[in-house]
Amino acid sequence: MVRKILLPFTSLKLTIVCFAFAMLLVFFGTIEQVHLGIYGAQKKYFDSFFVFWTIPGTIRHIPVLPGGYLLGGVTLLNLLAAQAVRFKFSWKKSGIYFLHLGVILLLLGQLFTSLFAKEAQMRLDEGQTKNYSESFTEKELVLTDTSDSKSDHVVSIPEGLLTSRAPITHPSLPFRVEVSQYFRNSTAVAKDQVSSPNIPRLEVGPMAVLVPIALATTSEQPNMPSAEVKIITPEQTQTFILSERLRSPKTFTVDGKTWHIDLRARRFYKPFSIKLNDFTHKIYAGTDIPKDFSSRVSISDPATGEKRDALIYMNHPLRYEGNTYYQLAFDNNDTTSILQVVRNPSWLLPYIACTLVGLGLLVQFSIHLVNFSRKRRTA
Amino acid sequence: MKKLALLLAVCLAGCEDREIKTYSIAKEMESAPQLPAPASIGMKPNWKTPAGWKELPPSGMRAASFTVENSKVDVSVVTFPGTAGGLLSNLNRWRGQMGLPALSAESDVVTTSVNGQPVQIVELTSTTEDKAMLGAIYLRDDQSWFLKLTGDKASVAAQKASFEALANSFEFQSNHKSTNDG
């Protein structure tokens, strides 16, 4: 019964079709990065079941290619089914089993990575210390109770709750929060520049307004949300205009306690801090062609008492406490370094998978070589 | 497998996106890092603050402000994406604030050069009230930068040399670069 269901999936033709589609997917997914950026292309081509194409001049989307999840899933099923149905252990084919096990691990590793890996960035000026990284795409409305003398108590409200416009309450908040306007991406323009009275806007000064604009497609120019937020207590309502673009945190008082309110990229705090001591950007003499970028950082972990320096450069990330810090970009005339922070619980899987594949190939070729030389000797 | 992956993905995305989180952080860590100037609204130029002037951090629409010792002038640096309505309309807005008639053509505006890049530096004096303005407009990398000094006529005249030194020290860097390009 199981065999009967699995049989169609064991086809070698299916494998070839999957490989062919995978090549197309990698090709078009790479080209599309020009328009969508790495994150957008990754979402559209690889973290999806189908790749949709919009018929020009219409709003109709049609699937044109299987996406990464579908192709990976089918390939995995194909491989598992073939192993299950045709599995007969023999020493002659032991290399192939290793090889297939490696490929299965590689596919699973990619699935786990796309499900569980978290990517963020850490932007550090020279001499600056930070104990948090910031999301590339996610935003948060934070309300911070600053009344405690030792620590600040932060309530982080994710963007998903801000766009829904429903009143927000939480046991830690002695007031109700209402978001009356929310622009997922926005820009500041002069008042007289807004072309139509129907465009929603938020006033930020005598001459400027914030208006919504199209969502960002590249990580270099991320979305810059703006919002009108009301803090409501039975006694009073206070209204704030917040904008990540204008970096405009505000303060207010409820029941004698001072609160900060801010709209910003979502932060991920760590129990340790990283300080950027020096960023170096070397170019080839007489050209603008970059030769080498590196960040010299100090890690300090109050919990373990650890304090050490590390040098981060291309292909030489820093791994610490499950996070990997890569050199991503730089800014401000070479005085700001931007690190990419990746937390991927399954980062070891591809290494194990590749080792298995390599081992499998070695075993299989060695068996062939030995057999071949034996035959030659007897001939 | 597919269904399981989809289910997991939907659940993870869904749960993450709608959950309010609370945490505590040490006080000094939060207040210590100096926010960089609003780099996201265009690369902040470098400038030399004149002697006796003090630069204040960004606030609201302002990328920077300056206070001047023993003087009541107000100095601001404001930036907008694009041409912010065009050179002429911005100049005429300033002229309007000083009670001066609008110019009709951009050719009436004098363009000079700072560090090899064009800039418009203007001096506007009100004919009806005791107020004057010094302004400079820079358009770089599709971003407009406005440097403006206002105050009574005597204070503005006293700070003119410092203002011009500041306006002439504006130096724009090329845009944000990625080390992943090569």
Contents of the next structure:
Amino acid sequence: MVRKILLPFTSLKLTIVCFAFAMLLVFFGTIEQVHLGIYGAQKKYFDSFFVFWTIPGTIRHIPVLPGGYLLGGVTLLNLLAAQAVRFKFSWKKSGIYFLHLGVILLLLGQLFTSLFAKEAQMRLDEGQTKNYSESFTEKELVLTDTSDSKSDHVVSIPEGLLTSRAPITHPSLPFRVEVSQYFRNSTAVAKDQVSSPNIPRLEVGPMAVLVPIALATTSEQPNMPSAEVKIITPEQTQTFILSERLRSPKTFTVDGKTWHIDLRARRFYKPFSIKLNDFTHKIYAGTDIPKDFSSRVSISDPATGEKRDALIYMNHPLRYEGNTYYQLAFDNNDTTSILQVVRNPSWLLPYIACTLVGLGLLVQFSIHLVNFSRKRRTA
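The form predicted in complex with its partner chain done, now the form predicted on its own:
Next comes a single chain, given without company.
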């Protein structure tokens, strides 16, 4: 019974079709990076079950390609089904077993990376200490109760709830939050530069407004959201214009408690802190071409009592507590270092998978070579 169910998935034709679609997915996903950026293209083509195309002039979306999840799942099923139905152990095929096991781990590694890996950045000025990194793409609306002198109580609202514009309530909030307008990316312009009265805007002063712009396509120029947020209680409604571009957190009072409200990149807090002691940027003599840039940092972990220095430079990341810190960029006349922070629980799987694939090819080639040599000697 199980064999009958699995048999249609063992077809070699299905394998070839999957490889063909994978090539198309990589090709179009690479081209689309120009318009969507790396993260946008990755989400649309590889972190999805289907790739949708919008019919011009309409809001209808139709699937035109299988996405990475569906394609990877079918390829994995095809490989496992073929092994389950046709598996007959033979030393002559031992290399193929290693090879297939490597491919299975490679597919699983890509799936786990897509589901569990987190990429963020840590922007540090010289002498500054931080215990958090910030997302490249995700934003959050943060409400902080600062009335306790010993600790702050923070409520984070993810960007998905802001775009839905539905009323937001939380047991920790003695008020309701409503987002009247939300621009995922915005810029500030003079009022008289807005080309049409139909363009939505948020006033931030007597002469300036915030207007929506196209989504960013590179991590170097991330989206700068803006929003009109209302804090509603039975007694009053307070309205705030917030923007990550203007870095303008606001303060208000409800029931005698002081609250801060801010729109910012989503933060990932760590149980340890990193301080930037010094940033070095060297260039080739007589040019502006970077030769080397590095960050000397200090790690302080209260949980373990560990305190040590480390040097981060190109191709020499810092690994600590499951996080990897890469030297990404710099700013502010070489006084600010920007580190890319990657947390990927399955980062070892691709290395193991590639080792198994290489080992499988080597074993299988060696077996055929030995057999070929024996036949020549006996011929």
